[in-house]
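Next up is one chain by itself, shown in structure tokens, the form predicted on its own.
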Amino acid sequence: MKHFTQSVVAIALISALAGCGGSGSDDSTPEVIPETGFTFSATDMVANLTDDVIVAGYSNLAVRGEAMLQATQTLVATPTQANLEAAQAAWKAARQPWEQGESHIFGPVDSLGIDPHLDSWPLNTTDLTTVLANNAGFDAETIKGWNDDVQGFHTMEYLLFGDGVADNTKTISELTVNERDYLMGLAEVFRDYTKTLDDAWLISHDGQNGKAYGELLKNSGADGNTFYSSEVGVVEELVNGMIGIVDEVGNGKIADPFGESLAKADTSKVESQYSWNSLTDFSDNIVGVRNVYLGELEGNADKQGIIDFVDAANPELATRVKDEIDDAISKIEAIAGDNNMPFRQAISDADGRVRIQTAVDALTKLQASLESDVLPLLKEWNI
């Protein structure tokens, strides 16, 4: 809309100095250009997108991880059905801060190395069942000190639920004492990382002299930030960080199992598959998109995302971008179907398969959207 206005004086100015202009006219008179691009202030986008989206998710993230330690220690302490099961919906409500985490990927939780050592796919299950065969009385920091792909989400994921080929339960009379001694000192190395994910975006982004990752998002520019020298790359950043788990998620966690066609399905790259809480991973990666764009989590009071920033140069593209967040989730959602089918099932079942491609499709649009429509928009922002 500021772009019209200036447009609209601009071209009548022009207008008007032509009207006093004719033959009499003096050529050495400045050509007036018009104005392009738009404006707008982001300062308050990304402080808000810093403290109530990303590090109120990470918090979450953390406060869950001890809750998932405590039902481990419960579990192992009082060994009944009750407590796996309080167990198994602990690492569920973990699961959901994180994948809705993954659409602002960047900073402490790739340079410290947290996302492999929590959630390193696919699982080693050959090595699992070495370590658990050759071990016991097992602690954090010897299992620090092994690979990332017999620790983290998805080796808690296999011992709470099993193998998820015939279905996602599991008795207390299948876990045994060993497994369950090992998935409390999984808890507790998973609810370090979480902590230590989280003190790098509040205290120091390297634990040690280093500021907050969250002040570094959010003082662009300011003195030693050699992280982000203006706001152009703070917005660049989030905008790329939404892209890429649209593309993850439709490229990759969804495409890569799916295959070419029925005959070439493979459950084997089913991420979540033992627990299948694939869809459920799968909507909560989009959401977190929603959350990044709409500047608040589920629920919150209404601030500034990167909606504002899409709306301040086309309104309309504000709002597509938006339905077409929201649609992509609704499809990926609807690959369950009218029997709650797992996406572990739909992707070896032609009713599945054809709800399958309408969400890759509604991802494909939207990720079309960001990368052609949003993105480009930052080189018309006049700072």
Given for the second form:
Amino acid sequence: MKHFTQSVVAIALISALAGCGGSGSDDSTPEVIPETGFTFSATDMVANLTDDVIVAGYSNLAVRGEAMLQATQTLVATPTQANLEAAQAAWKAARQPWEQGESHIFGPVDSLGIDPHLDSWPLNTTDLTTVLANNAGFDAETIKGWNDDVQGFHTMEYLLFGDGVADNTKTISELTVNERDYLMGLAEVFRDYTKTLDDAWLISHDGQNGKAYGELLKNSGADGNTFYSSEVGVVEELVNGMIGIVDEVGNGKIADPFGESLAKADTSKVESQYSWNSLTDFSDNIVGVRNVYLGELEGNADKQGIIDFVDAANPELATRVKDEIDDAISKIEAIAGDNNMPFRQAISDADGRVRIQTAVDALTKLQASLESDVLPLLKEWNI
Amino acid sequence: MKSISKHAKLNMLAMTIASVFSANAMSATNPEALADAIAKQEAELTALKSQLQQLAQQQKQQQLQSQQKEAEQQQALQVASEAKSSAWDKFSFKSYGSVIYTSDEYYDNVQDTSPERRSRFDLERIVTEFGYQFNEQWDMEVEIEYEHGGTGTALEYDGFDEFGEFEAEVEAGGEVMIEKAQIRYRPSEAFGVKFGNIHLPVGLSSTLHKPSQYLTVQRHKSEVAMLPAVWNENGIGIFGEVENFHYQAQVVSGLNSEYFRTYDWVASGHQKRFEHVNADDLAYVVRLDYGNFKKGSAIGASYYYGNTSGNRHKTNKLSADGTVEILSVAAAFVEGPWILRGQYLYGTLSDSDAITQANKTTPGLKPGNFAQLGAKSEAFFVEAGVDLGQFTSVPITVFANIDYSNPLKEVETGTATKRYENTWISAGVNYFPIPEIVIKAEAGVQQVAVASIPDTNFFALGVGYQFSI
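If the one shown is the form predicted on its own, what is the structure of the form predicted together with the partner chain?
Once more the chain from above appears, this time first in line as the rest of the complex follows.
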């Protein structure tokens, strides 16, 4: 009886297999795909991130670049302490949208090479001295021909705030006529580049006849868009942008001057050391990450951001990443301690170093989550 | 205590040897015995002389016979080899190369004024040169250079990784380049034509690039900071020798100004990054030497002229010519133990501000902080050596060298920074255990013309070889 049953099963199997073989070219039976992924419509999110976060940020930068040029023109016309302080404030104001924009440092800012023109670091003080000693009446076109390490944010910072060793204040009597003139020339070059960058996102990505980069980002896979063939590519670019700046702040901007021990701390490597604006720079960098993640600039109404994409796949992860971003920002701010210690002092202070290490750990944690939890979601995304 | 006893032993040994010699001298003082001995020896000598004469006659006969035999044998061999007409006779193979160790100080960034020391090994280059002489007039030569250990990818199988995995790996970051691929037609000493990928006779490194042909461990730093070192381009040239005058004239592919950089002027404009070399702008080179730099004393000058904007990839960024002109003057005095060589290079670049601007704003080009270009550029070196092998049995040449370069000598507008003005002063030795191998050591100081940047010291060791079959 048992043998008989086995034979029946065997015959049934064989005939079934034979049947399969016979219908090899007939694909009438649909393949069953296990439902493991998630769905999310990214169109609104990408449009919103492009217009309300990225382009809004660069427009902001261009406006503040213009304001800074005006402040330096006023300073040259009427060199008073109040006008110097106004120019210092204008510099810090322009610094904010730029640093926040570092979370999406792809597209024209990279391809047009604008980043080094605006934000080359470290500053070449030796050459700056030569420039100031041997030239006068600086016009923007001439300055544009000089190497990047004697122009941009940090050259203006040095002229406005002094060397930053003992303090970050400068009096109008310390600012020479030639320094004021150079500052005004630099501000004009700066204004021009920020305008070029804004135009590249709004009008044409190459300043000639190419489409606006914002349009390319919003219309992936359409009209022969050779930059982005699908929304997956766009989201990947955005997530990688966030990872890039978290890595740079944690492992570069903070860790490099920090060194492995107090003896190896190197203040010469601290960015924005003349104005003592370093900690603001770093926290603004991560605020920029939060802007992309949440989908709106601080204080604006809630719109879709990367958080909504993550939420569609894993709501718990979406909240966790938001908390980790907030935590990293507050840990960076906490480096200043109770007595508002600047970063360049904190790296050489025992307690300060403990606070810095805490901030670095928070950034490492955030970077790991973005790399190993958020980025892999792209593979599970059923678009 | 130990060293004292060692000295005592040495002294004793010396005394023993001295006494043995003096004993011999003492024994020869008896005059009668001496006279006897002399007479006896004279007799023996006359006997020997006659024997020798006989022997010499016999040998002469034998030699004549054997010479005849040898001549016959050689004739037979020649006939045999000619009959074979081996292709290998027309084939030549040469190779040279060098490995170096350097230890120098570097600065972390432009703010840094306290240098750190770094030591490095480099399998600098291995060059292989294949030649074939088609007939008396036509020959070809191909030179392949493997720099820094060459480069390559390899597929590796790792059986321990899950079910076994194939992995592609980039092995090294070196370069493999064809440095010369030329065909020559040379009907006479006075005239020849070569074409293909040929060496430009600008800069002495193109002529003297084998490790034994320059005294420093690395090739002259001054030339590298201004010109493509061992400069090769595609083109055609004529050359020849008349009454110890050597002349060359060439038309070759030009440079591309997109890659000109502050620190090495037009050197990185050498088009070797792409599969195709843009040839919309050509360059013209002439050179005249009296004497031969490769063989000894000589004096010579060369001139290079060419536009560079036409060879840019982005043709809409720049319409100015970007003309490069280079003048080189060189002299060598190599006589007996003395070696003295020097070269002066002077270059001009038109529209340098326009090129700087175009390079700064070309999408994706990223010259970064090195866009500013010198409208004028300058470099020189002088090396002097003495071959001690001519005075002693040790084949060592001691030398002193000075290299200077300033690729940013003058800019079109404003004042040029002195950061790129470098001077290297050094001294060292070349030791030739056999003529084909040279072991070098060099130590020196590097000065940047900016007062706030301290001088740095460097040290280098190198071993080089060359042979040809």
